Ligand code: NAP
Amino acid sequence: MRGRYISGKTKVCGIIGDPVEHTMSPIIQNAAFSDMGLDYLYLPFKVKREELAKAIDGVRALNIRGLNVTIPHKVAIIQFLDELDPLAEKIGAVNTVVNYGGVLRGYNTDATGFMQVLLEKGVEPEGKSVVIIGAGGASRGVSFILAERGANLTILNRTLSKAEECADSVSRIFKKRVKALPLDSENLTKALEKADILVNATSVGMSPNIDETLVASNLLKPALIVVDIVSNPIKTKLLKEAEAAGARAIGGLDMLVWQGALAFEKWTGLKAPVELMRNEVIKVLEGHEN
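That one chain, whose sequence was just given, in the form predicted alone:
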């Protein structure tokens, strides 16, 4: 860490979730803090659902500067925050928290990070038919930003009520119909027949469960763009099978980096070293896969 040491002035940031063992966020954030010469430290905190309220009390009591929020807390955390950024309020999910002297404000950098990646890759969602698997906090961000861009959405989830809730929220804001269906083989097959883009907005396929996927390989086709928000491993089973089918595959690593960079900027007020953050996480993930 370039000769720096932890002191009484060190600002602490972190990530809360369950699980957090897989997270690459400490790697990218600590690399960025070190590169910028900042007296910050980023740590992972495993927080169970039933302990979330206590954890947020701890953020205030310990004067933790900021948090990333991951599964399963992105929606539930809202009730414990003092303020919400307008985008996070519309989406109904938070993945970044900033502590302003005891006042906790929630943001959603998932949505903006996701769209940044698509546009960087030359993918314009406007007018496209998009199938989204999952209806949790990540799906909310993805669904909102895609609808805002003018995409036509179908949301599939194992629990239909959650898919309907997510679809209704997006429909209400953008005055456009969003389909909600239970996730099963028949519905997924039909939805993908006319789809331009498929997004896995679940944690299925994430390390260590790298042999899991929700999409049968025979449903993937060359004309499809397949996006997986899972960042570890770099290429999930879904993405490998998409490439084998001739589809275009976009992984979650760049989304991880961009949402992390946007969070970094909110905590520090400084421009994030995005390329350094990307290179650091690639080095670690490629090392794990070799």
Second form
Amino acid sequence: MRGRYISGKTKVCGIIGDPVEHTMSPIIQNAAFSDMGLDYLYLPFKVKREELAKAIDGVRALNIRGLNVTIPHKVAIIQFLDELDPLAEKIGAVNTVVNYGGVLRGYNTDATGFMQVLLEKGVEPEGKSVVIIGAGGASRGVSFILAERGANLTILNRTLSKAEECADSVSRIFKKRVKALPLDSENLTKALEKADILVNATSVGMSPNIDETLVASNLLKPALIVVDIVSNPIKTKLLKEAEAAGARAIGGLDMLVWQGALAFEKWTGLKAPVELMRNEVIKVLEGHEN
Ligand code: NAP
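Given the form predicted alone, corresponding form predicted together with this ligand:
Every component of the complex follows; first up is the chain already shown.
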């Protein structure tokens, strides 16, 4: 790394997950620290499911400043933290931890990063009808933040019980009805008839399966805003077909950048160099695509 040195005062951050080899976070975060001239370092830590408790003891013992958390630890980590941001508590998942002098507090910047992207692009979800496909970890964050922001949600998932579970928790917390349906073409067609926004929160379309999409192209209309949270490839098949249909298409790259930028801001207390972080992600993703 050009111009990088480690001092006795270097603050250490990192990402815990398993697998962790493909994460782009070290590249994005170290570029941001370097650009801002901050004495911080960000490392990948492969932590097995059964080693999570020890890893968190290690965070305290080694005075690690902050963490990102990825699969499979986003839910399990909560039991080892001292405090939770109210949104992360509602979602029941944490992707960012800050160590405030031994007190570990968990946040969910996947959700706030997603919302930041919509707002940055001038998309206000309040009162909008939003169809979300997928009911995994990412969908949960997206569903909660959209409900908090006043959107009306329909969640479709291949495994209905997971859509129902997500819809029930959102309904309970925000006191509003959320529809849960099995993901099939009839339900999707019907749900999209009145939708303003469609969010793909499944992993379908992600590299290497870049020719896959769950949404038939004839369902995509110019009035629809299509958000795909898959960030690799930068333009998924769904997004390409949305653009071809005249719909607005928003990809997962910006969410990836913003979840990282918001985590950076929590660790450092400084405004993140978002453009630089975005350019780093693009460099890495375009490298993958070649
Ligand atoms: P997850 O918990 O494993 O959930 C995967 C979801 O995809 C489930 O709803 C699953 O349905 C559905 N799915 C997978 N294959 C399917 C298929 N062939 N047909 C229909 N549905 C299918 O994963 P996650 O953490 O939520 O992540 C989902 C995607 O979001 C991933 O691509 C991830 O990279 C991306 N993501 C992006 C960001 C970002 O910053 N851009 C952040 C987080 C996640 P079942 O429940 O039926 O299995």
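Numbering follows the first chain given and starts at 1. The term rigid core refers to the most C-alpha atoms you can superpose between the two forms while keeping them within 1.5 Å. Bear in mind the structure is a predicted one, so any value in this text is a computation, not a measurement.
- Once the rigid core is used as the reference frame, the Cα position of Glu243 differs between the two forms by less than 2 Å.
- Here Met277 does not count as shifted, since its C-alpha moves by less than 2 Å between the two forms after the core is aligned.
- Annotation: Cα of Phe80 displaced by at least 2 Å between the two forms, core superposition.
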